[in-house]
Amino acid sequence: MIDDAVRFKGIYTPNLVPLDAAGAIDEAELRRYTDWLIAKGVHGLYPNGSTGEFTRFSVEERRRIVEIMADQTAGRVPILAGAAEANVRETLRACEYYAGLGVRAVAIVSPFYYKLGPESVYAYFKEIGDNTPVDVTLYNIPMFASPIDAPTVARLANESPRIVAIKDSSGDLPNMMRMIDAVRPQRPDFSFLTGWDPAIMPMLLMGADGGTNAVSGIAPELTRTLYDSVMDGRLDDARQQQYTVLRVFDALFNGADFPEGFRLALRARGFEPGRGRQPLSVKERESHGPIASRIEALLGELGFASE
């Protein structure tokens, strides 16, 4: 039987990064964010992925960012953290280095800018499970980086027992499926997580074991309450609830270039997030005022108000 306490379930919230008036990290506003999504009710925390722009920080900052929020989660949820370097020596003392805040896992993107083919991707992360200190939790984001097939998953989880999970972004539902059935009968204990907000609800109907939703750093009720409908059967509140997910997720993705609408969405909810690393030309900013005021009347319109 497998220990529920040590398998990926439910919905991790990969966080944005509250910015001052300089550009650096607000730590004080990070700690006032971690805090309120565990007050409501992620299963988890994800910090250094995409919604959290984690390739435009520098090293020094995105272990200053997981030391944060490791520091002031104190253990009540666990950390995936992000620890994609541009290499593999990089990548292992990122996972060394986040091994010994005591996360949970990592999680670490398939090798980007140069497109790689499967046996370069299994030899990449082959050589990162045989090494690293610390579970390791497979990403899989093929817009942005090499993909990971069902067969490279399959093989890794057999071969490496380090690693644990995979996280999917592709948002493809036959291919999740694929690899369910390619790795669960011979590693029982693998999670598998949907990364694509849009597909929840069929990701975990047809055996995903939960998600890491950038809905669920803006509105992680609503993330929540879709998990747990679908967890306990409800499955016409669940379908209602992904439709409105839905909506959110289009609101602020398709908003403004990703993810500055999902910024725009947390200063709705209440929080200073700053301005991103990304710089904005005048067209763009001057677009941001339409586009703010629809995030947060359809927030607002949803009971997702400003607290």
Contents of the next structure:
There are 4 protein chains.
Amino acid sequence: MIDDAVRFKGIYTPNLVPLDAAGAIDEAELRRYTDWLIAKGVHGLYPNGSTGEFTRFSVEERRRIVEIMADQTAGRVPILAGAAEANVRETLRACEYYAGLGVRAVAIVSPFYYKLGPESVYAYFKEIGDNTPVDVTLYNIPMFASPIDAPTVARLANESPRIVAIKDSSGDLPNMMRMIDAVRPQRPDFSFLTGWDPAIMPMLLMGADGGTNAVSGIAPELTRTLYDSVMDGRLDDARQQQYTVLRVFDALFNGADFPEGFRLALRARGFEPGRGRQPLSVKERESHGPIASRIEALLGELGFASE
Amino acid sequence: MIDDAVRFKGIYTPNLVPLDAAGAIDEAELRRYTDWLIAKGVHGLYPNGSTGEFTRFSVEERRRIVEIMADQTAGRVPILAGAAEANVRETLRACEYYAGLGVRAVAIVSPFYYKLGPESVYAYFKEIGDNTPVDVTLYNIPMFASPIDAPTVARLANESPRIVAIKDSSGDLPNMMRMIDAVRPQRPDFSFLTGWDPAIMPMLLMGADGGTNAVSGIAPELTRTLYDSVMDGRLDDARQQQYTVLRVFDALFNGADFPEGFRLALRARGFEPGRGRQPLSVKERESHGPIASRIEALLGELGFASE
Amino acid sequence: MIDDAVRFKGIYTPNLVPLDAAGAIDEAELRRYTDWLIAKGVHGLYPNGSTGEFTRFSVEERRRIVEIMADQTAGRVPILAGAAEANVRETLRACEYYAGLGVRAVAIVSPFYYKLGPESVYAYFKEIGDNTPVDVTLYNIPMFASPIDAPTVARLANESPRIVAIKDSSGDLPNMMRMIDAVRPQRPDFSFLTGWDPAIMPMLLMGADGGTNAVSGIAPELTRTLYDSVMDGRLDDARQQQYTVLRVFDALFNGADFPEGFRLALRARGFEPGRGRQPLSVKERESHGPIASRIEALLGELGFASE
Amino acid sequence: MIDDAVRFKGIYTPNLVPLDAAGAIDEAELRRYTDWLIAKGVHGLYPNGSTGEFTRFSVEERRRIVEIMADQTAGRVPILAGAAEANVRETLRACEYYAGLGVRAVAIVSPFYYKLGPESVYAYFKEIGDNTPVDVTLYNIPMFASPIDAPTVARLANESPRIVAIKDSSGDLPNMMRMIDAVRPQRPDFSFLTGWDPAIMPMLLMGADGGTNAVSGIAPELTRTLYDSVMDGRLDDARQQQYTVLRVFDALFNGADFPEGFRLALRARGFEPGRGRQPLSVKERESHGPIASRIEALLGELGFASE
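Would you mind giving the form predicted in complex with a further copy of the same chain, to go alongside the form predicted on its own above?
Then the entire complex follows, led off by the chain already shown.
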């Protein structure tokens, strides 16, 4: 069922961006991290996602991040580039820029800050879909942005051939099924990616094609193995791996505002993420010590050492 | 994986209660419905659930419903009887009464109306667990009642041997996994049942033991087949059946307040549910015609005729 | 503005029900508490409200509570009796019973457990309004029960003369204004009572007629004074008193599940509420000591001693 | 009570930004609109607020908007400039820029997209407060951004003298009172502004100092009169005016995604706002005709003609 050559497939990694002591993009570390992710078997890269803190960078920095990663990747794996900017015009400019860098597609989050209804969400993506020079992935993350409901996905899939996928971070499995049910008959090339790491296995088993999963930025071996187990029908292995992903996910989310736990974990894998752009209180900095220890212990126990 | 003889397994049916023209329990129709469900292969019966509108009956009526169904069932399938009453003492009296009727276990919803925190939810079930004469299933339905979180389930499972299962209607798959992960090592006899019909297959594949699913009261053939397909490892069949369950579920939920759609559907299967106890406005009654037609058409298309 | 003789006015007290060592209604203490509230100047009494834990008593106990209080009150102040039962028929029976006891009106909470839409909420109250022998107050408490929206209140006010008031515990001031705006022109006799203690003064100033306020069960002097200050146009006094009500309210709500803080506070005023029917964990019982001390200190500081 | 010379007071107008046919800032119309608002008696101006769609403009455009309005205002009324940018460093640069333009203060919305906890919200504003060259107003709008809770406001007020006010758009009156109660004793110069138009009068009566109210951009006469009525103690007038504000507010919010209703209303007052940057679907554009008619009728009925 999920063996369709025309669709996006596999696990894409939404990567954190290492910063240097001055708070600027640490290009060398970002290149090293990119190489490591590819070496560990991720199917694709996803810069400027939520884990990548896209809202905390400037327009120019977002472009620079994709530029560095596209250059370093040099075609070894496809890139899905987060391209949301302040408005449609700016977003389309970003699409053009990323198209020029050779990305496989862009991912565009639904309008955020304002909570828009389905008609406005539709109109936003329709205008983008009509004018983009590169394939577009819808990005649904209702905890942070205006929700993209299943009828809207179906409507856009029917009307906009350049919209080729949805990345859904709601974790709502029946809703993913509703979207698949509504879209796949008309658009067999349309891909469904889950951004909810604790549900990769069940999502794949119910028809999803892959995921964009933050855990893959910390333990790419684990998410790759899980994906392969599901694909090969080794369900007992996959189940055990999915429970492990859940444990890692919970360790990365609990106790610190997202994505601080991922920053701590990246350090545990041997990369220097630097301090994030969101300031931390004294109390937060103090709490990070024990959280980092717990993450390190868990990753060590699972065999994911520092590199 | 889910082949453990000591646990509750399979699909239990939370049944609607047919009412006569005077609004009283229609005993004859309830007996006929009970027989039909058993004949169609449900693994167990679950009177006084949310679909059974337990809050709309009197204390005496709730007992009478279980009495009728236990008598009619005569041990052919196990019964899980909803036993929540106004307070712990009354709930324990109901437990005693249902124990005397030979039910397999009772199901007790978390305290509702007031939204209680985890400590109070724990204390409530602990006192019940310490004094019940019959096995208890926790019933978590956070959209209607105080949530029972995973640490509370684990705590109760560790301390109360008579608490033997949880029925979770949240549909939150990762949370179900957290509960399984926290409880199963210590309590391999503890059963996990999903009350969220659109996710039966993925829940079973991730380790759940069965479900209490309202769709099984309308299309018991379908949920039984789905369960068997999953158990036999026929995943392609199961997936198709799960998508069908989702379509039925959505048809039963959309357009009418729960569980009115189930009442319309029961009529489409050849049973006379009568008018419910919740009054309907003129506008609602008018809207029910088209909803009933759609449900009937869908059930007919799926081969589930009136009997 | 709020000097209309035909409407319900003033502060009604939703009282806790003292229990004896066996967990039964402590009639003597309930009578003593009733006398004390009247002596302290409450405008009316409101048994079987949310503070009165109506859902934790049996049908018979709810009747007994009103019976005791009506007898003890002997007409000194009006009684608003909570009359919600399992379904319309049972609720109407309660209305008849309370009418026979001479209550001023009944208060009926919107259907709870199930979350009903506006049409079903309308149909429920319409059937009650058409058949009740006693005046009815709608009770809107959206955090616990199906919301009663402003158009539904207007519709019921227009169609059901026996529905004479709404008690709104949402605390949503603009929504209270929307209801007043929609209802008052057609029904100048319809009363608006706020159940949100921190907003009594602004609600009265924007057109509400009074409140049913749990703080008045603990510090009836305070809420009476606040009401009088607003009525007399002494806004600086009223403001200071409203801030005091807020402080008391927060002390009673923080740290313990509602209405445990009110039980602790009642003891601080010299009444013995007994242990509640909702069991408490060891941790909760331990936490109640410090909470009780804080409440006692605050009440002492405000001059509300034990009696 | 609210007659303290050191605090921000009055109604500030969060203005829409007129766009020309090419979608660029329509400078001439923005200048004309600025003059009109001042002539109508607004106490201050608030560019780059939520009504001003700050997220839909580029960094450069946000600066240009303030520049135009500061130039046009020429000191006639104070300006509160929205200064939130992608991160602390960029936000501080904007603060510096607006300080150079002579604004009275900046307003900085809590971090959005990510939902941050109180410690991170505190750390964000603390770093800004320690480094800003201009007074800062906290902007709490929990429906769109991370909430700023009362203890965090108190903490920041105590530690950061340059943080001088909070603009609260939650509409939660008791919470505003909690903030006032916690802050005013230590910081009598700290100002409390409500961004919730339906509650201006009650907020002022409970101790708030003013508001930043979108309705004042459409009917500045109305909000000015309301403010003056409250200040002068003419409560009956004020009440009637507040109900009128509520009716206008509801007309501007209902039926269209915010702030489209305000754009339609601005046109009804004789200004050409142009098309917004958020695309509209055909269905939305069709629905705007009737909404515009209703708004125009209401404004006409209230005596607010086109100019």
